[in-house]
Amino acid sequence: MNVRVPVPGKREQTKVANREAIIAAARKVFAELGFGATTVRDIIRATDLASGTFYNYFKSKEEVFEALQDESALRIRPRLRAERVRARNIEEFIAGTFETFFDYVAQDRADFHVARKNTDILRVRMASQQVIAGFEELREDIKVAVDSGLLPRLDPDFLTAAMVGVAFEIGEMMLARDPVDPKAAAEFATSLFLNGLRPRP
């Protein structure tokens, strides 16, 4: 029996069409001018759309970088869980968290560039539903994982926020060196977790 999937029409299609015209926009104007420089202004004039079209999508520039935020978000989520619900001890659920972390940040720079630019995205960005959802499923699967054993009996709340400290500032840091190596990140991020700064043997 074949399945009809229904197809969008023409309305709901220049919808889509017009917010990812605005998100990319968006996307190009925080990078190039920040994000406390950039106005509504701004983002319009990167598109091609009418200058009350904006308003339609969008309330305010906060709202289209958590919508950039989210989109990322929901990219990596599922590939960061997958990570940690197949480790089988501490050593790769850490190192396959931060290795997983670090090949996304090389692949999608442009939004971990903009997500970084200064101090104002940075307090927009923790407000990103998608992003704190993220930070959630790294709390619930640490304690998942310390109820079972795998990890030692530690706060899932410290851990979740020392990985997530680590992982942006260490991923800004990459992405300035040339060349990016996410290899050598996560091996760094790991061993300071599961080693501290004692020589290795």
The other form holds:
2 protein chains.
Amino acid sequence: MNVRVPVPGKREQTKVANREAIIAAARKVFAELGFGATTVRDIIRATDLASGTFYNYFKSKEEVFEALQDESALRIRPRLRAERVRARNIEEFIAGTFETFFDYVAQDRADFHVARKNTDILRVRMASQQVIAGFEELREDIKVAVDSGLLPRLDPDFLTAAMVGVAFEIGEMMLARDPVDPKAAAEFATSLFLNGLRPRP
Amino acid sequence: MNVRVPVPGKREQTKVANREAIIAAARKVFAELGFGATTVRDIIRATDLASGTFYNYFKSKEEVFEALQDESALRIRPRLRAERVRARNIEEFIAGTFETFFDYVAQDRADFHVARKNTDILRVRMASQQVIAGFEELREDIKVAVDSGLLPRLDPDFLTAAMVGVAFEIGEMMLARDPVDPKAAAEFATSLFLNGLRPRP
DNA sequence: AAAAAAGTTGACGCAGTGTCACGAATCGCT
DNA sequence: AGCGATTCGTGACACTGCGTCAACTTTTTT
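If the one shown is the form predicted alone, what is the structure of the form predicted together with the DNA?
All chains and molecules follow, beginning with the one already shown.
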């Protein structure tokens, strides 16, 4: 009984496959050579496609990198979000955020490292939709938390910047250590944000 | 009375002059086009030197950029250092550091912005001797402060990372605003580090 | 089965790089 | 001062990587 299954056409399939092949090759080559040193040709050479084909999928190596960032952000964003909206007090908000983030960094070590080490942080931040959205989400959640009294009445922009700065910088610091200890990093950051450097008695 | 003044020879003079001309041109061009978009030729075109001459002074545009960073770091480092060693209590240590830093960022706006916006932060950090030295100085001062009881017994690496992360990220945030308010930024950061998000009564 | 559409290919022209042989300017020595 | 030695500026050159495009191949549509 010739049932018509809505199989995606061959065109569609190869398009997806090629895109993934390029992204996979890029991830590998970036990790090997670093972002600055890799050329579009290096990436395409690591696939079985021709050089021109690259440009059917991405405008530049920067754009592939953004795609990697997007993938990465898509993995962590929902988790962070969930953690924050679930928070019922300031401790949960702060501790939950940092724990989740540092766990993620420890797991996704390679990507985080390449991101931090191999490209202009800000340019990528500004270019990657998922990453931008992640930052904005954090700022919005902070605003809501401030308005609801969960967090003290502080400038949400500054607080966002502070959390982001601490998260990324300590994340990097943590990865330089052996063994990598996300719990310790999270505890430090949490304690800093909750108590400052003068822990209450 | 023919007094022999130890005048530097003409060779020495032009060498210094050329180096400075290249650095000045680079600063201008980086600010105009951004780091990524400028070519070595763009820089040299902004001087009256020939293309080959560039390479007598720098290996690449990255290296000129590092020279700019070094200059910049040399301007702020001693001030930060002085502020820290003078500190007689935790308030002075933290507040002094942040006030000095944000004032500097507000003044040297263009350089800070170009640095943050146009190149790989980490690679530059790792390449610029002055910047590296600055970070190490901070870490050492923190260690000393911890050992002397000025700061609480915390991991100095994490604390260094946290201060650096907050300083840079809030610095950037601050510059995006109009008017730029280094006092507000310093107050926020100081209060965060001293009191955390739960200010004591 | 043939026409149309979509997608792939690699050669090409172009832009920027870093080097190097040359010549000009400066230095050191008598 | 004058002369060889040295240093350094110069721009042409060979090379690498980029992004495009006309021709070709594969898939889809009719």
